[in-house]
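Presented below, as structure tokens, is a lone chain in the form predicted on its own.
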Amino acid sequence: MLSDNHKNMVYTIYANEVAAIIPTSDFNKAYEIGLNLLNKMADSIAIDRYQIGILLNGSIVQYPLHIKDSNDAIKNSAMILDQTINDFGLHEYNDEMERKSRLQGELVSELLHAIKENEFHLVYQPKISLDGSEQLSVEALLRWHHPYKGTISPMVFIPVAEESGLINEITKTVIRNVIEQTLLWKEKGLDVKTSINISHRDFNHKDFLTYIQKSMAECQIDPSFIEFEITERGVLERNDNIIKLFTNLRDMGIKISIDDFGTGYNSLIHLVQVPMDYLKVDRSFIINITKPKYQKRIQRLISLAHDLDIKVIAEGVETKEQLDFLKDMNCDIVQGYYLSKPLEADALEAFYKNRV
């Protein structure tokens, strides 16, 4: 319970974190006074010759009907920002997280047992070169087909493994699954270069690296048929570290993708550091390809890269008319509906066969 000594009191919960009780039944001013505070904090102030302006996100509960004393308070609290981590403003609790909450919860467990039973499997999605130069290339995506639940999201699921930690064992388990699948395919006479997404999360794990290197020396696999992708944003927030673990890599022979590229030129250049192989163009990019604006982005993106000796993927191709404008503008390489949905080692097989 919050008795009456507790309220007009802010509390500090951690360094950057603060919690302040209300003494009020109306949600709606409590909501007010709240978003005033937010947007106070976000005006700028001038130090020195600089103006620093912070952006914070907040949350709200009410007692008792989503509380029932302060630990609840800490912990609700927290569950929103988890949930709302990118939207910068206030937050009401809602039944919806408390939902979630309790799925990801669920999922921590089931995770675990997944990994343990291998209830993970591959599909593949063909990566095709528009000037032919390049090897027959395919990007690995994880499916997890629940045993009750049915077919789960990676959307779902991989966020909680990043948090819970599980992700590195996931990532190991994608990574020894498509060496073995390219043994085979290199024993039908199938040559077939294949991407692998990694999560940022993976590189706070010291044996990451051993790992890769111990997996392609067991399984004497050429490191040229293997390719990393990591999101842009993964690279930014980690830019130093990634650096050498990237160099480490492609002296290993592994290629380097930059995932889910949109932000453009200026973008670029801050990556231009970062060791890499191919940057993928965003397909909010490839949607909007017919407009004037960004045809002169992606093109200036293409020329940009070619420039930094980097080849340009675009993702999410789903037109004849998204082909054409890639193809004029140079585009290396292109992957998507269009072209092929992602598809089942054997289905792989015989849609490259098809093609020759």
Ligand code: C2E
Given for the second form:
Amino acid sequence: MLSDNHKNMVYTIYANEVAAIIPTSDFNKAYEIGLNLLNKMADSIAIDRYQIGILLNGSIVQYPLHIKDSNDAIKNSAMILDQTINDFGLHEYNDEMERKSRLQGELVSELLHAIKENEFHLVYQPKISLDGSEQLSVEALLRWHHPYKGTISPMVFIPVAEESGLINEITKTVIRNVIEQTLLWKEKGLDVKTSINISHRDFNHKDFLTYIQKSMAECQIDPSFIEFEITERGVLERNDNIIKLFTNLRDMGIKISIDDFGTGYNSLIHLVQVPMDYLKVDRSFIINITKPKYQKRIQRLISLAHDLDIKVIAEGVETKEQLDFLKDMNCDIVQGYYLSKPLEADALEAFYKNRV
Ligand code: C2E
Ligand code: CA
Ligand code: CA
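Let me have the form predicted in complex with the named molecule next, following on from the form predicted on its own.
The complete assembly is shown below, putting the previous chain first.
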């Protein structure tokens, strides 16, 4: 299948994984054979009325340079595939991958420890309603204070938590803390709605909805004080049960935001079935708002969202110029360093007190 050389062999590893041994001392040749194989599978073939092509992800390791036996070969190939998910192509082993993989392994055990010892805390970034019609609202953002590595960014640890399944425990902690903080603010006379970032990995956890219902009932919090942010990518990856889940959450009074809009398929049409209240336009769009091409796209998006009864939040607003454009475009809510960085809970109280 791979060449005329009868020593080439193909093995099945899992139902959706095969391995090939290509005996040659010429790495470039082996690479070319592997790449050809991937490309061949991507060529579409007709089955009934449908054109079907299969996108494959591949890894290539060299013996004896990177592996000493077949176990090593399988382990290293799996590691490469893990680190290159959705990046279809043929990926070569390198030492950096090994280092990254080791660090991720370390991070998983440290995350477990962090959950037990509660090394997390939340900061809150205000969202400002441009016409003042919306209730005060903030987004809860997680911080991890590692005992000796310092503060670790959620951009680093959230993907590891998702991959390892620890995200469910982390999300539960965030939900609990947000409810407590919201009630505390309320006692002090500050009515603030807080949004919580939810991973798409939380949806397939069967007691997710039950956990939320139970926590809200126990704490007697009005669910309209809570919002969930789910990324556009997360929504598109799990479209099946999401509609039911979001409908249930909204029926309870919880608001739904689609986060990082523009970084996935970048089209509201794909999301038309998805029950939602807010659309958060990603910072990568806002950064370019001074360019006419982007202005048109953002303007069209805002109009379409309004037609669908969805409010638009612009994230990552860093300058007055960006804010002015957004005001002109009838954007509903803005968030970003120009208005405020994420704040500690008590600094947030001061932020709102100073504004009235
Ligand atoms: P995100 O949900 O898109 O949050 C916005 C990120 O942009 C935050 O970074 C925020 O601090 C930052 N940001 C806000 N305004 C500006 C601005 O004007 N300019 C720039 N350059 N950045 C701005 P952060 O806190 O580091 O969080 C990064 C990501 O980690 C979040 O992106 C979110 O995807 C994830 N994350 C944070 N907390 C949680 C959490 O509790 N649960 C889950 N599942 N994910 C979380
Ligand atoms: Ca968010
Ligand atoms: Ca975002």
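These numbers come from a predicted model, not from an experiment. Positions refer to the first chain, counted from 1. Just so we're on the same page, rigid core means the largest C-alpha set that superposes within 1.5 Å between forms.
Residue displacement note: Gly316 has its CA displaced by under 2 Å between these two forms (rigid core superposed). Relative to the superposed core, Ile33 shifts its CA atom by 2 Å or more between these two forms.
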